[in-house]
Structure formats: C-alpha cells, structure tokens
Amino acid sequence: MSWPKMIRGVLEKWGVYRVEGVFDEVVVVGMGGSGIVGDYLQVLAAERGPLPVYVVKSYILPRFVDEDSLVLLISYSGNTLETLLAFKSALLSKLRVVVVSSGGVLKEEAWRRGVLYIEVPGGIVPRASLPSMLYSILGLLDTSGYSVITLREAEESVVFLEDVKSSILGSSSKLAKWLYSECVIPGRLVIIATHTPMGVLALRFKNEFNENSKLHVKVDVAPEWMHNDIVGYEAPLRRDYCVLEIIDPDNAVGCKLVEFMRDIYSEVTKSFYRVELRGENTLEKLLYGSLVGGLTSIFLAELRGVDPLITKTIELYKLKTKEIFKE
C-alpha cells in the first residue's frame, strides 16, 4: 500500500543517474522478484521504446551481448548469486553495465570498480521492491536519451495508483476469499488466463501466489495457448481447476482471445472469476494488476494460515548454491 510513496522516491531522484554513449540493445539481468522488473520494461519497450530489451534470468549471458549493449544487473538483496556470476562475466567481457540493489556483494563490487550504482531503499522483500527497482530504471533511460517512461508519465502513474488503492484492497480481499473457497479448500489447480502483452502481469500473479500463499499456480497466455496447450483439454486426465483471467478491457481482440479460452475451460471447469485491469496506458494497468496479486497473494497467505514471508524451499537453494555453482 505504500507503492506511491515508493514510487515518489525514486521520482525525485529521476535525472540523476545517466548512462553516456550509443547502445543498441538493453539486456536485464535478475532473478525472481528482481527479474520480473526486467519483464516489465521489456513489455513498455516493445509498445514503445526505442530499443529492443531482452532478459535474462541465469547466470550465463547470452554470446550477442557486446561493446553496444547495456547490461543492467538487478538483484534486490546484491547476493542474488547468478547475478554476480553474471556481473563478473560482463566485467570480463568489458560491457557497459549499471547495477541496481538495495546493497549487498553487488554494491560492494559496483563502488570498487567503478560500476554506475543506483540503490533502492532496503528493508523490504525483493518482491514488494517492484516499483523502485522499475521507476529507477524507466528513470535511467529516459535521462540516458532513451526513453519508455517520460517523467510525466511517470508523476501521473502516482497519482492513478493513489486514487484507486483503496479500491484495490477490497477487490484483492474478495478475490483471496473466492481462491480460498473455490481452489484452495476443493484442492483445484488456478490457472491464470490472460492475452498478451499482459502475460508478464499473469506470471507476477503467480510468483506473488507462489511465493507469498505457497500455492502452485499454471499461467496460459493467448494467443500462444491456442498453438499447443489447448490441445490437452480434448482428452483431460482431470477436472480439478478453477480460472482466473486477466484481462485489459481496451482490448478488444485479447478480450475475444481469453473468452474462447472460457468456452474451452468450461469443458473442465465451472468456477471463473475475472479480474478487469483499470488504466489509462500499459504502466498504469501492471502496476494495477501488480497490486492486485500482491495484496491478494497476501490475503490469500492469511487464510491458509501461512507466512507469506517465509520461503524455506527457496533459502534451502540459496544454501546450496555455492556447491552447485563451485568452479
């Protein structure tokens, strides 16, 4: 709920940070609650930047990321430990890079070697982090020349996210209790149907669910699920679901897509609920529906009686990492 005031933060600090010469591509580097912010931009960039944006969730950067690219590494803590293999390949590699984090090795090794720093306020989940770690970078690019996000834009997206929050917590505490009763208590798998360009909102839906409520969650984008995945429902081998859509209600085709989607659910299924993005472009309809998952993935936690907080699995991993990556 604090997303606003997070968001004027980093507002006021748009400008500061620039990044000197051409570059061709912009390549995103994180994982998890960090890696979804390179997601974000990739789809604001494609409807309207000036440069194509790839992402990479892995250690390994991929062999055309070169002199006329820019590396932007994101890792919340600055100890995600894929992302500083990645840092150090890219330091190799001699390629220009900026880093973002609320601290941490990343930091530390950024000030050492004379690496563009942009810090985020720390003391939060990576995964609430979501607007710092985006409006720092939409602020980046758009001082650096290349812009997705103008400043305006950006101070209207605020005050759009202020009007409708309070909102957003009764819808979210309505859809949490329908999750409850319709999947979580039947034992039903949800699945997250949506259209594109807003797959990347379904799969921030998911994380949220995974991660804040412990639940398995399956996303179906359209058009793609209509090429392979469709396929399946023609011979189910069950008929445990319950959907969730997604939908932007200023598309008219995606909006067709995700009812077809329905005829073909309702073959398995009965139980659908739908939630209708509000927005006057596509920053303000993520950020929306990012609050939307957000806020219901943690009602949703309340009423499993579990702490959306904890994440044993994930810290059993990162326990692991340095055997698995050992050189």
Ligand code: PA5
The other form holds:
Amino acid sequence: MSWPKMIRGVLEKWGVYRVEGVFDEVVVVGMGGSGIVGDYLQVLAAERGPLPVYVVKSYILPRFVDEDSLVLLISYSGNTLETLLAFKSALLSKLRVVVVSSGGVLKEEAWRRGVLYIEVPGGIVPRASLPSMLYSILGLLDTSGYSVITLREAEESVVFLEDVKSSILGSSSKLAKWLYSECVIPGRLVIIATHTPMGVLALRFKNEFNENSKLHVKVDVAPEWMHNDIVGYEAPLRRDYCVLEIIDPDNAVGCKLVEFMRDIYSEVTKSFYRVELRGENTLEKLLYGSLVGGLTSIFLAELRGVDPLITKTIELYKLKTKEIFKE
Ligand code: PA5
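Can you give me the structure for the form predicted in complex with this ligand, which would complement the form predicted alone we have just seen?
Below is the whole assembly, all chains and molecules, this chain first.
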C-alpha cells in the first residue's frame, strides 16, 4: 500500500542518474522479483521506447551483448549469485553497465569498479520493491535520452495509483477469498489466463502467488496458447482447475481471445474469476494489476496461515548456489 510513496521517492531523484553514449539495445539482467523489472520494461519499450529491451534471467550473458549494449544489472539484495556472475563477466568484457540494488556485494563492487550505481531503499522483500526498481530505470533512461516513460507520465501514474489504492484493497480481498474457496480448499490448480502484452502481469501474479501464498500456478497467454497448450484439452487428464482471467478492457482483440479460452476451459471447469485492468495507459494498467496481484497474494497467505515474507526454499537454493556454480 505504500507504493505511491515509494514511487514519489524515486521521482524526487529523476534526472540525477544518467548514462552517456549511443546504445543499440538495453539488456536487463536479474532474477525473480528483480528480473521481472526487465519484463515490465520490455513491454513498455516495445510499445513506444526507442531501443529494444532484452531480459536475461541467467548467470550467462548472451553473445550478442557487446559494447553497443547498455547492461542494467538489478538485484534487490545485491547478493544474488547469478546476477553477480553476470556482473563479473560484463566487467571482463568491458561492457557499459549500471547496477541497481539496495546494497550487498553488488553495491560494494560497483563502487570499487567505478560503475554507475543506483541505490533503492532497503529493508523490504525484493518483490515488494518493484516500483522503486522499475521507476529508477525509467528515470535513468528518460534522463539519458532513451525515454520510455516521461517524468510527467510517471507523476500521473502515481496520482492514478493513489486514486485506485483503496478500491484495490477491497477487490484483492474478494479475489483472495475466491481463490481460497475455489482453488486452495478443493486443491485445484490455478490457471492465470491473459492476452498479450499482459503476459508479464500473469507472470507477476504467478510469482506473487508462488512466493507469498506458497501456491503453484500455471500461466496461459493468448494468442500463443491457442497454438499448443489448447490441444491438451482434447484429451484432458485432469479437471481440477480454477481460472483467473486478467483482461485489458481497452484491448478488444485481447478480450475476444480470453473469451475463446474460456470456451475451451469450460470443458473441464466451471470456476472462473475475471480481473479487469484499470488505467489510462500500459504503465498504469501494469501498476494496477501488480498491486491487485500483490495484495491478493498477501490476503491468500493470511487465509492459508503461511508467512508471505519467508521463502525458505529460495534461501535454501541461495545457500547452495556457491557450491552449484563453483567451476
Ligand atoms: O522476490 C523475491 O524475494 C525473489 O524473487 C528475489 O527477487 C530473487 O530471489 C532474487 O533476489 P534479488 O532480488 O535480491 O536479486
């Protein structure tokens, strides 16, 4: 609920961070709640940005990343090994790099190597810091002459979020109750069905349900879903699904695609819920959906009696990474 305040904090520093030079593409490197910032940027940039955006959720940088690339390394903690390894290889290849974190090894290394470093406020879980990380990058690009979102649009989006915040609280609580009774109690698999370019939001919902509510979720995105996944419904092995549809009401084709998906799912389930995105533009719709997904996942965690802040298995994995990635 403090996202508007969080964004205002970033807006105060809009114009402070700048990269000089000419770039052919932006490459965003990060994992989980940090890496998804790259997915959001990719959607926004595809609509109107001047550069293509590639997202790397790995410790290996693709071969095409070179001196013409702007590499943005994001790790909220600053300690995620995959991102640290990518940082190391970016420095070895003398790439142009910017680091975003709330501290950690990445901060120390960025300072030591004279790499442009953007600090976001610490003390919360990475996924809850989505707006700080996203708006920091939007500010950097705008100031550097590669605007995807202008300061004015960023300011308008905060006003929007402030306006809709309390209604989101109510609708998220309602959705969490539906998920609890329709999916959790009967043990049904949650399918999140949407259309492009909102696949990124379905992914965000999935990640929030995974990490905060400790739930498995399947993501279906039209129209690609119609070219493979759909065929599984010709001879279904299971019927225990509940479907959460996310639609952008301003996208007529998208809405018709999701309607078609519902016809197919109806063969195996009668359990549907629809979230209609609000907002004047894609940024606002993404913010709206992200807040609904986040709050719903917290309410659902409460209903399930699980702690949304603790992700034991991710910590277990992180402890193992040093061993796994040892050459
Ligand atoms: O949201 C989370 O807690 C995770 O998805 C983390 O973002 C992920 O484990 C990567 O960590 P970090 O964001 O600190 O690099």
